[in-house]
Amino acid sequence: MLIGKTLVITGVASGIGARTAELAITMGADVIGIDIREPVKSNGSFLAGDLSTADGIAAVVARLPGRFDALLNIAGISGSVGAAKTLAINFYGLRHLTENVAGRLREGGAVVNVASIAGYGWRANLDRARRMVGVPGFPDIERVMADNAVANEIGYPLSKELLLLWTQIAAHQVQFKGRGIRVNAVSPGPVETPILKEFRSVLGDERVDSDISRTGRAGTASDIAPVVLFMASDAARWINGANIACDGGLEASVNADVLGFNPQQG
């Protein structure tokens, strides 16, 4: 499903983006990764590249072939940088990257986005999630923060609401849904990436240790990318506008106590 194809993965150097690359090479891909920073191992061609301004997303265009089949936006970090360079990254730099892209990908190509279990709250913040998401381009993000009133603590799960939400408009929009091209997510809960530290410093340890004790483990890079794949692949071909929990059951557990159901009943 994946042989002859020409990916674009984002945040190659490390964790789930290094996983996905090396994957889809055996696979029988071709892998064009960008990162910032250089992988230790390569995987494909490598493109240095910053992603959290328009002059950097720009110049990485500039680099990319005339046609590939599809986009993996994995790059992402975890919020301890604040929250104006977190959905620079996490969202407003990926949503400028993916628009600037999008008349490159072949028709019935793909674009996956990387959310988190923790953008879950964008029905509760629909709201504020809809302005965001309205804003176009790539746009002052410090302005958009005044005028939604964001704590600067909260930068990590409003880019994976942003994300999510804007995963199912960009679905339907003409330049992905009229030439065949769609847009999904996939969700992954707490995975043993070099950035779990951080999660804890972010999120803090008893978040993090509850998500991990409701599925039994923390995931694995390995546990991601294959799912990743999956949806950029044509076996994929009927899935559009949808979000992928790979998680351990970790969105069920969370739903279970939102909703007031019993997991256990049945």
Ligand SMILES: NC(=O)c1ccc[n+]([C@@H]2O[C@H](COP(=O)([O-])OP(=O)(O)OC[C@H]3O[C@@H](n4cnc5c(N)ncnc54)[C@H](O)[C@@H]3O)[C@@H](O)[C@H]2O)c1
Second form
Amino acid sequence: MLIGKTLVITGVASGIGARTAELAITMGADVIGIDIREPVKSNGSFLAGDLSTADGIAAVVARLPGRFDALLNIAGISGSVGAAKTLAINFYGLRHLTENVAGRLREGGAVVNVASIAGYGWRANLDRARRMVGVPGFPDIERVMADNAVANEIGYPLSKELLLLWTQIAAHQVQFKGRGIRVNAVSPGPVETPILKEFRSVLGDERVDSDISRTGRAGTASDIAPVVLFMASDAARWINGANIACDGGLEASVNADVLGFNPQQG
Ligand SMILES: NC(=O)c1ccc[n+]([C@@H]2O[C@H](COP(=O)([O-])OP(=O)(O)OC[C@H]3O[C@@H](n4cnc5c(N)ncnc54)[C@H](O)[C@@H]3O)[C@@H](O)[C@H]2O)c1
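The form predicted together with the ligand, contrasted with the form predicted alone above:
Once more the chain from above appears, this time first in line as the rest of the complex follows.
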């Protein structure tokens, strides 16, 4: 599915990004990885870069090739360093990078955004999400937070709510849709990677353990990587603006509570 394709993958030094890069290469793709940290094991070529600032993103964009097939936005942080930095990496920086390379994606290419079950609340918080997604470019994030009364503790879920909303908007924007470029999201549940320990301190052990018990086990990076690569491949050519839950059934289980149906009762 990926032979001869060039994939740009962020977050390749660890967890889901590292496994996605490794699997992409075994499936015949060329990989250009980006991360703020040097990967221990190299998978394809590597660009060191900080995706949390407009300057860092500009430096990365300057070193990317003029044409590639897909951008896989996997880099992310847990929220432990506060909402401003979290929104910068997980949403505004991600969007800025994507908008800046849109013209380099080949016709029929793809953008895959790794979001999260943590962004489940985007519909319930739609007004705030709409306002914050409506702020263009790479903004003064402290200012955006103040304008929208964003508490520091909600940086992670909020960043993923914005990402899920923007994915659907971008899928229909001319710079993507006009050139047949699909924009989709994949939302993992809890996955055993270094970030999971941080989620325990940010979201609390109770929330993480409850999510894991709903699905029977935590996921692994190998559960997520093939789904991300499928979404980047031509096999997903009729999927656009979608969010694929890759969470062992967690979203369905939460829906049962929120929408008031119980799968146990048939
Ligand atoms: N692990 C989970 O439980 C889980 C659940 C849902 C969603 N996710 C999402 O999956 C994605 C990957 O997470 P993971 O589990 O592999 O975590 P991870 O911590 O193993 O990997 C994240 C990678 O992003 C990189 N990164 C962080 N800040 C960066 C920056 N400023 N510039 C460039 N790179 C940067 C890190 O160096 C790291 O290599 C994230 O977007 C995360 O929100 C993870």
